[in-house]
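For reference, the chain that follows is the form predicted alone, supplied as structure tokens.
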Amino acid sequence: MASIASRRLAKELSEIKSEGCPVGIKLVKADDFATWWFTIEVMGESLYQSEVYTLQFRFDAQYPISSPAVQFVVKDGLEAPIHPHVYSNGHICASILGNEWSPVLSVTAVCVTLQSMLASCKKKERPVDNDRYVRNAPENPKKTQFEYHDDSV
């Protein structure tokens, strides 16, 4: 992988070692500078109170130019929130992971967004094209184009 890229991971690995993660995220793996799991769990009153989901990322040579690929683990008895921008495999329809993707912007950061994305959800339902997406999904998120038009769920 790129200096560039393994410099800042280090960077951001030896931050949430030192200070931790913030309140209801947990960093669970980050063997490499290839691929990190997180839980996050919605604080707070919310529809999805209680429940705890896995992230995973998985960073490439651009990174932080590039945006890690970021979705929801759903294997092994792990399943992705039922969220109107997330699809039932695990995929994540959010600028923040796409056009909106900033290299100042960091792991943490991105868990405390999608964070807020579950708490702030006022229904609990599939993206209306869940089941045709799922079916021609790509592996990796960031080959997707999604559209972002709706931050009011």
Given for the second form:
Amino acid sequence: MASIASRRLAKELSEIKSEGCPVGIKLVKADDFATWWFTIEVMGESLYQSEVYTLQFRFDAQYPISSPAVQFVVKDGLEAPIHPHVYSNGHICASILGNEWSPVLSVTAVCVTLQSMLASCKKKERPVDNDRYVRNAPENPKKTQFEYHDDSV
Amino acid sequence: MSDRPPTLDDLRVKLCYICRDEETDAAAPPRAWVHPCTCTVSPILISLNPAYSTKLVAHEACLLAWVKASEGTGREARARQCPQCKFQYELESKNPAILRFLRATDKYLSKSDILFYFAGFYFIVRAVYRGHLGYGAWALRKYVGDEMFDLLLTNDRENWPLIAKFNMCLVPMGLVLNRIGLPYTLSALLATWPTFAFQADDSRTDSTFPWPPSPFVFGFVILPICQQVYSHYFAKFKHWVLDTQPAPLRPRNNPGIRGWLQRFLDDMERAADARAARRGVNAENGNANEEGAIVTLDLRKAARIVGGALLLPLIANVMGGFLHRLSTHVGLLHRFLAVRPAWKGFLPPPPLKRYTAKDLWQRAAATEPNVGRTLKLVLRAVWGDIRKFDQCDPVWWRNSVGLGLFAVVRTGSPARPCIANQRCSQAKDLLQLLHLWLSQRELATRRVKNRDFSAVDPSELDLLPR
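Other form of same protein, the form predicted together with the partner chain, not the form predicted alone:
Next comes the full complex, this chain leading.
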């Protein structure tokens, strides 16, 4: 019997393939149940109009009890969006990826949430502590203890 | 259909919101399902997949795993409620009071580490305090004798005044400091002994000269004078015996505390120079072990100093006992030591009440202001016209005298042989001086013994004509 994580991921993947992704989100690759890539584009009027970013999901064996590690891909010419909650190494400071993760969420739900996070942005800027954080950041964003200070942006 | 509200069992499709497994008839092992809240599933999910438009249900095992995984993390509270309607899950378990107590204890103990440090520190301090107090009491009993000890303090530790306990705790330190060259610490300790001071009894009418003097006078007047006189004349005597020249006196232009400080700094500088010179010699010799040897030697020296200092009360006691026995044969000594018969009562003498400063003032000012009378009272109190000393055998006095004699004829020998010049400056007591003098005389009188030629044939020798 396959593990709970892989069965749930298989189910999410089959739903994505049968129902399609929400608007502006495309599955790039999901070769295994460890790492998936999506492209994300903000639709409609926003600061990020016609910009496409790549999201990476990493799952561990405890998914969905434990949250996926989600970040923007910043290699091979890809960049993270300039946003007060997105560091230049692609790490995202979003409460649903940490404290507020719940198993009721899914991969597509996370994508939609991040899409709306970008859409509601008022000013393109990096987080104030970007340089300091990027210098010392762990490879896996889940190992960072983010403080979710600003829910409005 | 009955009127009862539909339950979990009435759902056509059950889908666990955690593992997303649906209950199908084919699923072999049936698993327990729960519907712990009141809500429907999130609109986002419904828009993604209409299958979610059911009540939010889950496998009990999945939900418990989720709750357990969040325990102790920042999302513990969030995990115990429905992610959508925020309805608090109600968990039932065997959670007796004892388990809740243990958990709470565990939680608070981790926060109260600091209390344990304080407790440990407290116990260490208490142990040190008890040790010092016990030693101080022993030393005092040896020094002043049982009779006066009982009179001063009684055997009951609880009744000792706080200040007496404080003084007693300082005894070991005072002894050690005394040994390493701060002679006034012990005098101060003895003189400021709380229950010694100011118990003047002005009801005394006979005008016999009180003897021995009070510890206050002894510690601050007699003892320093004796020490100065002794060291002065001993130095002269030493140079006379060993036939050496006294070292040129360092100018002591600055009397008082500044002069003392200057001398102290000079000594430190000189010691540092000596150390540096020794290090230089070691470096030249390439002797790497020398440093370690110095350390061990210093440790042994320190142990000897501390041990010797702490033995002082016992030595004083033994010497005092010796003097006491001797005084039964020598009348003058008997009177000098002021030996009195011990307390004859069945019960120990009652502890004396101390006069407070107020009492003293009242006594002094009882009659019309009389400067002469007040001065006389104070002087008599300072000198030792103190009731309790008249009442009991002044063991402390003969012990002090005995200790002084012991210091003069000390049985201390230098740790290692050094050249005569250095030893000369080290000699501090008669025994050492005798040792030095004999060594010097041995060197001076050393001759090579002559032998005759009895074993040789006289014909082989070219002899002078007889």
